[in-house]
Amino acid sequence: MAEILLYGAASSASYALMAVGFTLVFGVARVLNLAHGAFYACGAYAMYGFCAAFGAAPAIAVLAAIAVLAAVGAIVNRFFVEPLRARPMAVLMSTLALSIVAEQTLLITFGSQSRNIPLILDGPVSLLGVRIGAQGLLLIAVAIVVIGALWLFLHKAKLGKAIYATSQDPVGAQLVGIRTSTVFAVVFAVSAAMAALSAAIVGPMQTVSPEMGLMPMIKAFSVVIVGGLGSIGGSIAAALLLGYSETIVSYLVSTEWAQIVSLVAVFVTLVVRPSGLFGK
């Protein structure tokens, strides 16, 4: 029970992470953002590239690869989805697109060949009878950090009401001298940040390779679906959801069949509450 517990946890923050940044672009924007995983395979590979060309510490190189990517999210707003912005397919396909052109880049860059990224933190730690890496814990608190600040922002600061303004009613915010457009470079900016955080956390746990966006963006996008689309408490529930199930079955079952479990979640969301958890 108690690895479950940890274990469960972990998987449940990573989904976390992705999924808010996601789930935020559409509630903001009303647009899909199929280069969110792109997102987390370049702050990945960004990491890498601190740590390894300029000898970084991984602490300071996961900062750096955070604020490059913030940088090329607000990009990617300003030239691939604002003057779309009208036509949401024609969004969609433009961020597909830059999703593969992302992938195929990071392929002729650094080869096929998977990468390591140092741990932040290493070796295990002894918690509720557990053995647990550091670096697992150190995801867990990064998540409940970063969402909980994005709470706070989001509904105390200035510029955080503004982008819940937006989100009500872009042509009202419009209206009361709110700049949307900076808005939206924010709202991108942010989820791209979170993409590459999650990334230069996880990533050291696993191995990095071009393709690595594909799986966490839809882990994404099924926790977005089941939690509802725009809502990121439903996106943290549905996370929380997706992630202890998938560890229960695998460890009732097999590692196998715990990777169906989002897709059946999914399946039995669209049939039986299309809008998702939380959505309207």
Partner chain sequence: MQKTRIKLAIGVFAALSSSVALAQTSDKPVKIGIATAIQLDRGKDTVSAAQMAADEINAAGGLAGRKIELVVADEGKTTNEGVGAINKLISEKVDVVVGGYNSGITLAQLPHLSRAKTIYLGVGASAPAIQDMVEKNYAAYKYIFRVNPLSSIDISKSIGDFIVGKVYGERGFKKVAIVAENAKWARDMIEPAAEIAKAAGVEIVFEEYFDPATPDFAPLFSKVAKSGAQYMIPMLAATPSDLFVKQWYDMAVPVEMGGVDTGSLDADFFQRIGGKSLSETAINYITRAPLTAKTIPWWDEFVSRFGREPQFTAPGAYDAVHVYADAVKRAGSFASDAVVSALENTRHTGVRGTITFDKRHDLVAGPGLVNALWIQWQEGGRRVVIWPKDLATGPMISAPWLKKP
Given for the second form:
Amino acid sequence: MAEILLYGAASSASYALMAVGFTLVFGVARVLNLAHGAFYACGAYAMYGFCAAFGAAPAIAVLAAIAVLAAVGAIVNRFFVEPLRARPMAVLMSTLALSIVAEQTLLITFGSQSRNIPLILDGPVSLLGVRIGAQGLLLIAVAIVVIGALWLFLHKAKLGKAIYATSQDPVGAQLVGIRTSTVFAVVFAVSAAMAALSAAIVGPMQTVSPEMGLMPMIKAFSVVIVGGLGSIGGSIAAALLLGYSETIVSYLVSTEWAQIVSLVAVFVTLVVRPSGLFGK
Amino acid sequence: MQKTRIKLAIGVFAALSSSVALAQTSDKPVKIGIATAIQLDRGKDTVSAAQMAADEINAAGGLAGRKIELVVADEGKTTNEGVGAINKLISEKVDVVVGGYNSGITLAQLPHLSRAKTIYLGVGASAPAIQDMVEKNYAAYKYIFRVNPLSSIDISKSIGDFIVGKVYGERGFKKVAIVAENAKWARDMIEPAAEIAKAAGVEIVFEEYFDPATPDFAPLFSKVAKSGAQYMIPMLAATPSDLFVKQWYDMAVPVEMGGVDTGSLDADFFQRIGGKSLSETAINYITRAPLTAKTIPWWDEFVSRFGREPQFTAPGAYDAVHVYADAVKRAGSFASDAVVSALENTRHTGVRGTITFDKRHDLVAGPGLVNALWIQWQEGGRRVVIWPKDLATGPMISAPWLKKP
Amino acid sequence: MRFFNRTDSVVSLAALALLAAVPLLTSDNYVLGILITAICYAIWAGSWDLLSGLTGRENFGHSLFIGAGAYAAAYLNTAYGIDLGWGIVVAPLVSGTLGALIGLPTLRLQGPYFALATLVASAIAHTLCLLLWRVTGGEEGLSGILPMAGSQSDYYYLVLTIGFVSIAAMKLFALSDAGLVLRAIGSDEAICRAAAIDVDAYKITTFAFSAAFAGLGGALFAGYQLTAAPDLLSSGLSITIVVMAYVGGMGTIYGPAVAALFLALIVEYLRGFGEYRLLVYGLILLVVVRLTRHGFVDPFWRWLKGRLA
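The form predicted in complex with the partner chain is what I want next, because the block you gave corresponds to the form predicted on its own; please supply it.
Following is the full complex, with the preceding chain placed first.
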């Protein structure tokens, strides 16, 4: 069952990258960012743009897309979230409206047809006797490195610790001189960058289309709820749980029932233990 | 003598008044309504192709001396938008509606079309249920015709035929796997095809359904390979073909594939996924091949005028407009009932083949009429017809990683 | 028990008269069809507001109840030949029951958790609808519903009457003591419990009513479209309704209903924009959210009344 081990890991990796960014924004800024899927889609299209318009090498295009989306994240926070902070419902509506505008703009600009972004690593690879695309292994490696780096950042670096403190107690953080507006901007930027990274690495193995952000965002919701809103450790655990559950169900039952697994897991979590695995 | 003079007078009067009636309406344009999803390329091509046909007819003097004008309404993606589109076209008093793509939306539109007694020429939806309505309630639904594509029943027979004749007959693959998205259309289509295959001795060693939103097909492909299947028949419509085919190629699944893959019908499919559909076969209704004398000239003109190769709804829309014009000429009137009778007797050679309708007003398949083509992506992105034998333009190739050295 | 104030009553009746006059001015099925659709949206938005506006628990899965009602009526008609009229009676019972069942485990959730739970519940319903294709017709839905006897104008009057009565009833409820209790629950649930109010009973009953009215609207809509399709269970529809309620002013019942009516008409009008339609819709939404505090319709109406007095 080496196959389940590897395929499940690849699934979990993509879910983890999306979910960690989403839970970061919620945990720190207390915002349910419905535009997270739009960050994902725009990240993929940004990479497409860099490859198609400038003929950039895939690896460079990925880095460029991440940079662009980090900036977009900060801008979204500054103009569409910050001014409405006092009313959570308004923020929700605002991010929702943004996601509609983003999807429609992509549709009108690029058309409804699928696009393709190139793989960084092409070709099948044989590991543990399992046939897997090389990019899949890259995804697993990148997810581990990036999430690990984020964890270190939040616990060791000065800015990271400031972010962590804000998530615990925004008022207290301000009292000790932490600029919460900077913290929120950074968090949104990181979240968008991670979504873009996920899209840039997973996109070549799937497809690029204007509505591509919806499913990953719903998966991210599911992972974050099961793991606990605001908990990065929870997101990682839940990503592994859901990613492997889907793969196991695909193998043992049928691919037909695999997608409903995460939905049911979410509902059960909310009914039995709403705060999730590691939530507050 | 008196009676004959009266009859003569009546006859002359009738002839004069009907020509006056036609003349009175001769400056009003003939409105052809197009109901389609205009945000999708398939929708845009429906409109473009219909425009091409309308322009041709107008250049030759119009239809009964009247210019043809297109009225476009967006069907969108939901039944609500679809029904709204039809009602909008009806309120604009169109003479006929051409269009369609999604069977669910088309089914929802039928009662509204029937109530308004508006003729509908379908160019994209294949559910048999649509034309079943003509059989169930002729008086109400006789206005509904399918010009394109072939109904699922015919496609199903074609799949069975392909498996028996090509996959088993020529390639010698006795074990076949069927993988389909869990949609009703797929289940309806697989059953008859499987019966035909099994009757000829083919073994269906694996059959599984999947959610169209599946992001990772590795487990499925792995199971297919392990089942001992030598050929895989996918059934894809809502599933993103790019994703499915790329993953099949990247994993170098040791099983060749061909079946119903709506996404792979796009002209730029091969090129946009970096050539990864090499050796994939899919059922199609049109390609740049001499299906009729009109096919290649039409194809080339479409490409030069619109800068892109036509999607499968395009030839349907083009033929539909001509079929309608032809029926009106034969009926000598624009009245729905008269045109319906004329349409029933259609025998029109379009760009896909010769169009005739059965008593369900469904497109008839067969040699010399319209056929489903099995088209394979080969080197350099060439699309080669590999089945049926009498329309084939080349031999079938193997998947590149399975070629014997 | 409070009743409507005079200005509100007069204006409502005037609006009703205006809508009732439409079939006398035109027999165009297109226009009647748009209005029927808009009235259904008004019922859905108003019913959403009944729970979510009063208690502040935003329901992001309202389409579940709409779809349940529509499919109930459609199924009875296509499978058993039962007249649509009965379907319209049965649908709210089905949806209401579902509302109570789903409310039981979910209404005790706080904050965004209720929103996400309802969103997921309707996503599960949507997926099940496609998986259980033998009963529900899968992605094609249940089509070929036999329309009720009478013309499109007759059906329009039926929908208009049921719509008006429903919204009035919901508004009466909101103005009543029960409505006050719900608002109190929305402000501070703990204090209500401490005051020995059966908070759970209030919430679940209201959720059941909210779901029932939604199902009623769903059945009326299916009776117009003559089809029940899975897109009635989509999260897109749920979100559209939340947006309409927000623009209308949450908690006022009539605000969401009026906003829904206008927004449904605007989206249809935007057909002229072709492929830019949804983009324009999103931009309008962005502007409204950015510039208004409590939605648009309710504050506007209050301002207007103030000026008229």
